[in-house]
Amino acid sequence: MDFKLKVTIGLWTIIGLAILLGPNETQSNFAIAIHGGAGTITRENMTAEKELAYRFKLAEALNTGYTILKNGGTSLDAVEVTIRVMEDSELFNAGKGAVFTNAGTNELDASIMDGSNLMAGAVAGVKTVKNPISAARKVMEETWHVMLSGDGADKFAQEQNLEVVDPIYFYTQRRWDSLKKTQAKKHGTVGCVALDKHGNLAAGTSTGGLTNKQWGRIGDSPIIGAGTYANNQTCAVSGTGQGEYFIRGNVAYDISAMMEYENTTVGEAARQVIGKLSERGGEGGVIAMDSNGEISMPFNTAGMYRGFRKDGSPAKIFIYKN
């Protein structure tokens, strides 16, 4: 066979495969980032043992999601399972470690979003679902709704065969003492953003809300566009902080909108949005990731539990501002 003909056939074979597989099937890079809450987190207030515990659990969560992505799993699976690791830990204000309301109950919120199709699901004020992030995903995949709340959300989770627990499961002495000691409003959330090998972004957020919250208060974590957002064309975002400010500023979507309409990078957009949050008097931070796996984790508090891991690189864990 003529050499030029061989080359031509080879090129057309490659082009044909590229068309057949599509751009999402050829991407090899992937990445994951997490946060475990922002606030008054300083070295002075942290014991060596406590810091080690946080670093270990953050690394465990990161590596769990990373393994899913490395094995070709979806960003949605990575986000859900990673957040479940943090929900099952007493260290974070989500799931097992959720704070108490003014009535002495635990009411949990969570949301998840698929950047490939803008589908999303959320639950708010659930009291018996062990892993609210999984309930949020069920809302997205098994109903035509976006958010379910209260007893209805708990009942739905049970019907979906998710693990439900007696409310006493969420009781931890540290959170109870915090309620009784200060009756001060404290915030904290866990979240995850991920990019998989197929080029799809996803984001998820889970929280126990504010210590001492009243009247069925719901923050930004279960609200798409405020505490969670994902769009393959721009970025995936999960926030943590004072939810009322995140809702008013539509923080998560604002980052995506700046990237889409002003052609800014994910880092520039995230920093500017947190800057606006500061100007309005709000505290908190975000983790944001674009479709290339670039990550930004700005915050305006003393610290934020956070970390990331990219394709072929070790996990990076951070707690303090510097």
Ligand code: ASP
The other form holds:
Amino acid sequence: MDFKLKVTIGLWTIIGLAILLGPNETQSNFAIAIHGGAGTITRENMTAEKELAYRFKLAEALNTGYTILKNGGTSLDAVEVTIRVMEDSELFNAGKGAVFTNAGTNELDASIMDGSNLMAGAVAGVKTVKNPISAARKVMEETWHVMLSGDGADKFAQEQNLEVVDPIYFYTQRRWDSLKKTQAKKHGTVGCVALDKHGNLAAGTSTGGLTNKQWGRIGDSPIIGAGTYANNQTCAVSGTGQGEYFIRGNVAYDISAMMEYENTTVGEAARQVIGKLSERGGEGGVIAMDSNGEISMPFNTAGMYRGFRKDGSPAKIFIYKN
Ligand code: ASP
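Can I get the form predicted in complex with the named molecule as well, since the one above is the form predicted on its own?
Okay, now the whole complex, with that chain kicking things off.
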């Protein structure tokens, strides 16, 4: 073989190896984390059967989003579809299983945010949209607004061909009984944060709000910066807890801002912000993920349904503090 040919083959071998071994999309990290609400969730008031049902549904939701990310799907798709799984389950206070207002109605809130371009969408006080998280995404993608509320949002969802249901669909005996007992702090909101193989973060949150809330009340979950936030430069956050405190504290954005302005890690920022929430008398927790897939899930309640799954590792589900 002549020298020129040898050099050419050598060069092409090096280029080929560089393409194979160099950083490419399929090798980058991806991760997903979810919550199913924070509150007085203790071993004492949990049955083995109930715990299993929660663990099973949380794992199903987590694995659904994980598969989307593994196949190269976007974090936005993973967040939306994962939340839909939890909205369709009676176990959580979102979609089917939403709590009742003091007027005996179900009024649902949801929001979603794309960390790659800071676009966001939300719906508040909807009564007929089966999956409010999808309506939130439609607001983001199909309108120039960030939030639609009440009848206008329901009408918009219908026009977007999203599934609408009779309000009776949201009736569940368990939530009705809890309204009657007026357990004013019943939690169970759902949320998801994800990092996809393309390096983009997204976050979403969906809820029925607080049991026995004043009808017309809107919590933090549909408010960008309070219950949901995502920015590729910092982190993706979804919160759960007493919405009024989350709104006043700008909880989700506060975590992002600490990372942006003070170079704080996601773990430290999330812990500090939950610390501030406690000082102000608020209860709740967050799931937060940075652009490297680092995850933090602090809360100041007895428990928080939560879980995460990272590229190549099995799903991890937690309920209680320890
Ligand atoms: N944050 C929700 C709200 O205040 C409730 C919850 O997360 O449990 O509407």
